[in-house]
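For reference, the chain that follows is the form predicted on its own, supplied as structure tokens.
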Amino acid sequence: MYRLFYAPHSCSLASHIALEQTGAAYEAIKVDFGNNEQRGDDYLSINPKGRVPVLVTPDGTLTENLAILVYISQSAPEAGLTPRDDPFAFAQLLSFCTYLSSTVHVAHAHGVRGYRWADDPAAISEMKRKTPESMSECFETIETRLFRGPWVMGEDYGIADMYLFTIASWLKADGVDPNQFPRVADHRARMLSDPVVKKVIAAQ
């Protein structure tokens, strides 16, 4: 059985959806960010980075959302969440997901966790002011250049959809109107109607 450490409203939602989608046996363990549980010794002994998600597997512990998503998908290839026997298609999937993790997530974090990059209150305030513009630019790229349809990578539903759904859920809080991106908004509506996604959101 897997153990997934997650926090509500974080990127760990994507990994949670992937586990549920594959039908894997797992225990979901909430990490209380409100009480700084992620900085406590008990949690740091599991993940010294002090972040979520963490997936404890029979082979060891994994951190970083994308690594966990790939592991889950490749551990259950019958679920078809990543391309099989097509290295280029798999690399394209990783390219999209890496954009989410290294660019879009960071643009969001500048608004809510600017203290990671600066101590000056004016600098932190400027990062927060810039966040709606940065996130809008990222999602304009996704909407017009990267999203293939009907799912992110085309005809096949997979981990890129779970990841995009998770990060797109932050747009309103970042001061961005999601409706200016109709393809992403339609994608989100379809995800929200999925029974697996509904179950995971209710559990969190």
Contents of the next structure:
Protein chains: 2
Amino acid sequence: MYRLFYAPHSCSLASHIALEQTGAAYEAIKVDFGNNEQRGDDYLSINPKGRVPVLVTPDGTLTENLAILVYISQSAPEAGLTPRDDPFAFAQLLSFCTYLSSTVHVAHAHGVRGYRWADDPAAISEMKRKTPESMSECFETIETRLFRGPWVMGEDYGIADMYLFTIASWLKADGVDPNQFPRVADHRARMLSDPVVKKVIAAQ
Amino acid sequence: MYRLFYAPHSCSLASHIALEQTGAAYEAIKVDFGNNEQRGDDYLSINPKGRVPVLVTPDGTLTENLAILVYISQSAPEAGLTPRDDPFAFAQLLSFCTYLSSTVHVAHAHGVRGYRWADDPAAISEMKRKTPESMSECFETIETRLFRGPWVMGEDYGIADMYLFTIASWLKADGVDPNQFPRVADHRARMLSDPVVKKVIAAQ
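Can you swap the form predicted on its own for the form predicted together with another copy of the chain?
Let's see the whole complex now, leading with the same chain.
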């Protein structure tokens, strides 16, 4: 039995979908960001970084969405959510997911959590102002260069789809029209009609 | 034969060390950031993101340091630079490396490349001002919670060591005294005396 600590509208949605997709036994525990629960002593004793997702496994606790996604998929290899026995294909998947975690998610964070990198309110406002531009650039790269079709990595559905779907769901709130990116928008529509994705969104 | 595109003082040092450590046949090609070569048409045709490292392999081109490090290690499993057949140990490694790529490297980038997230020079200065504070917080987390010893992940030397060594080498320039973090500083001293690391630093 796994325990997933998640917050609605955060990147933990991807890990939640992966757990549901593999049929793993898990309990999903909501962390109330509205009440700053992630900064409370109880939660910091689980994850001192004060972030989600966290996956508590029989072997120990894991942090970082990308690591959790890879762990869930490799622990249920029959689900086929990551390439097996092909270091290049696996590295291509990691490359895409690392771009999401270290560039795209970071671009988004400047619109909502600029205090991580500046104290001056004017600087935080300036970061927020630029967020639509940097998110648009990232999604232009995804739309025209990285997305293969029909799924992110090509023929096989997997963790990259769950992760892209999650981050693309932030575009509107970031001030970006998602319809600028028709392949990403079509991917999103297909994800939204998937029974597993529907179930997880309803549960969150 | 691989081709590695790197820039001195960038995170590509880690991938360079991994190639040398595994005994892979490779050519290292310097990208001149001083002359903005990474934004030139020749380089953008290799990596449209305009970043390093890039690894050109017989199967295709890879971007993102973490993906390249995992690829190099998994393509030379006899070197033992990543855990094999143990999804939890591998996920712990990915968790550490993702923290480096999406939090620590990003904190550093605010001191040198703030223009990615703001246009206003005052905001860029404010980001730079806060960089020592955020880098110190990151290394406090590494020193007290994440670093296991004697190597980053415990008994086995691997890609996490190469990656931490690379990012820790930026501390002084970021305005942080590396000796605040004795375990990281000791790790750095051991890495600097390693013949493979010495050879790569001399070559760069």
